[in-house]
Amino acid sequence: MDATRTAEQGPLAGVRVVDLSTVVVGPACTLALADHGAEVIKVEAPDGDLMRQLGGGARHRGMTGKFMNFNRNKRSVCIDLKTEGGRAVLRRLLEGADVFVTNMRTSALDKLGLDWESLRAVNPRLIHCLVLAFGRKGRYAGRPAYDTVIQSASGVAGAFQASGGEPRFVPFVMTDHITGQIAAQAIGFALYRRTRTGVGESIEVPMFETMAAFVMREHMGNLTFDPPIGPVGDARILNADNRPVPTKDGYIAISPNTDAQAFAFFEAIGRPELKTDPRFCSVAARTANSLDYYALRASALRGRTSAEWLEILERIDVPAMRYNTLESLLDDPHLEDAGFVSRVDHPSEGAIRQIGLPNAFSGGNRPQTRPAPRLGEDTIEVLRECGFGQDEIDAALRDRIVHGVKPEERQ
C-alpha cells in the first residue's frame, strides 16, 4: 500500500486493484473496493463491458445509466487479450497489482495465463479473487450463469412457490449484489491476512453456494434436526400475506415482533383484549399462528391513511415505515436528509443523479469525485504510470492491442 495515500481517501486508500469482470456480480465487488478508496483498474475489451449496453437508456452509446451507476470511481483500460501483446500489457499490470478480480471462466483465465499458480509466481502478494457460477468442486462447475439462473437454482424462487404458488425472480440481480458484496468482504479478509503473512492468496466466491447459504440460513429450520422436528421454512417469512399492507389509501409496512410491539399494537387498534389470546399471547404463539396474525393486521390498518398509521406506530415505537415505489424512493425524507443522492456534472453525460455510500468511517471515506469512465479513457494514462513507455504505448496503439485516446487530446 501507498504509505502517502490519507486516510480521508477511504480505508482501502492505496491498494490497486485490477478488475477483468463484467455485468454486475464482478464490478459489483469492485464498486465496492473502488468506493471504499481502492484504485480499481477496469480492464475492458474493445466492445466494453456488456452492461454498457445491458443497462436501459443512455445518452451516448455504451454509457448507460446502470453502467455509472456500478462503475464510478474506475478508470477504463481497453486491452485486446485475443492478443499475445494484449495478454503481455495486462501481465504488466497486475505485477504491480494488490487484487485481481474476475468473473471470467476458468477454463478461458488458464488459457491466458491469469490462473493464481501462473501470477502468484510473478507477484506472491497478490490477492486472487475468482467469482464462479459454480463451485470448482461441484458437477455444475464450468457451467455458465446468470442472476436468474442462480435464483432458480439456489432456492430463492424456490422461496416465492412456497409462499405464493408459483416460482419467480426476485426483479433486481440479488444474487449479483449479495455475491458482489460477499466477495468484497473475502478481499479485505485476505488483505488483513496478507498484512500479518506479506503474502497473498486465491479467493474463490461462488455464486450457487453463497446463495444457497443464504436460503438455506433463512428456511432450513427445522430440517437443522436430524430427522426433521417439522416442515421447512420459517412459515412467517413465507406467509403470502408478508408484505406491505393496504392502508386507506396505500400501504405501509409493520412489524410488531416482540410482546411489548405486538401489545402496543393491539392496543393501537382497540383490540387489547388479544394480549391475552392464546393465538397471539407470545412470539412462539404469533409465530405458530402466523396466518391468523397477518390477516389481523390487514384487516385493521384498512381504516386509517398510510401517515395517520406512521404517526400512531411512531409514536408506541412500534417498527413501521411507508411503502417505497421506484420512483418515490428517489424522493425518500430520509434518504433526501443524508444527502443520499446527489446530483453532479458528469464530463460526457452532463447531469446525473448519483448514489451515495449507504455507511460511514469516523477515519474518513473516498469523496465521490471519479465519474464512471468512458471505454478506454485512462488506457495511456495507467500504462504511463505502470511503466510502459511512450514508444511501447504508442506501438500498443498502432497495433490495436489497447486502445484509447491521449489524456491531453480528449475533449
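Provide the structure of the form predicted together with a further copy of the same chain, given the form predicted alone shown above.
No partners, no molecules, just the chain.
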C-alpha cells in the first residue's frame, strides 16, 4: 500500500456516530458506517456488549472472533448509564455527534432522555436512528426482538414450508444483518438530506416490517392482485430441488438455462438423446418439466469430482460454480487472488484474519487499520476529544461513571 492510498478516506469520513447498540442489528448497521469511514464510538455498559461473549471462542475474555468481525473500525467507550454522571457524559458525546444509533427499547430510551425530542433540543443536526423489532403502529409494538421471532413472523421460515419442507430458520441471524444494512442505508440518505435542510431527523427502522417487505416482494406474486390470480410464491425459487448438485467428492452449482447450455450439458453427462426429449428439448419444455430437469441434474454428476466437472463445464460454456463450505470459503481462490481475507496482528489478540471491504469507491475507501477495541479501550481518548478536561476524566473514572482499560494493560 503506497502513501497515496493510506491517505484515502471513505465516503463518510468526518461523520461522528454514537452507537448505543448491542449484539447484531445495531452493530451491523454501525459496522457499515465505520467501514465507509465514519468515526463510530461504541458506547458499552460496564459488562460490555453481550456479543463479546457470543459466537465462538476467544483468546481473551470479551474478544470473540465474531465480536471482532462486527466491531472493527469502532472505538469503545465504557459508560455506566445507571449513574446520573454517566448519562451526562453520554449526552455530552451526543452534543457533538452527527448520528445516534440505538436498538434500546423506547421506554428505556425515554427514561434516559435519549429520545429524539430530548436530543434534538440540544443538537438539532443529530440524525437519530432507532432500530425496532416492530413498528409503532401495530399490536406487536414494544415486544422484544429476536431474530427467530422475526424469521417466524415475517414469512422467512414460511418460505421453507412453501418449498415443500418443514418451516425452519435460515442459519444466519439474517433479519438482523439485513435490517442493520438497511438502517445504515437510511442514515446515509438522511445525511444527504441534512446537507440541504441543515437539520437532522428521526428514523425508525422496524425489523418486522423490513423483513415482511423483503418476503412480499419475492413471494407475493399472484397475491399482488386483488383478487389473487394464482397461488402464492415464486415457484421457480421455491423449487426444493434447486440446490447444489452432488459430485463424486462434493457439490457444485450449475445453471444450464439456454438451449446451447442444456444441450452441451446433456452431451457432457453422456445423455445426448435428451436434446430431442420432449421434456427437455427447449427452454419452455424444461420450464414446464422443471421437477424432472432438477431431478436429472441431481443424479447426473456423481461420476466425476467437482474439480473435473468445473473444468469440463467451463470448457463447454455451461454456467457452474464451486460450492464452498464455511471452511473452504476462506480458501476460495478468487478471494485469495483479491487478497480479500488478510492476516493482520491485533494488538491484544494476536494474529487474526481480517475480512476485506467488498465495495470499491473511486473517491476513496477507508483504510482498514483500526482493530476491534477491548471494552473501554478508548474511553479516555474520546472524552478528551469531546472537550473533557483531565480532572473531569479522572473524577469520572474514580467515581466509576466511566471505565477505561488501564494504561499498563495497553499493548
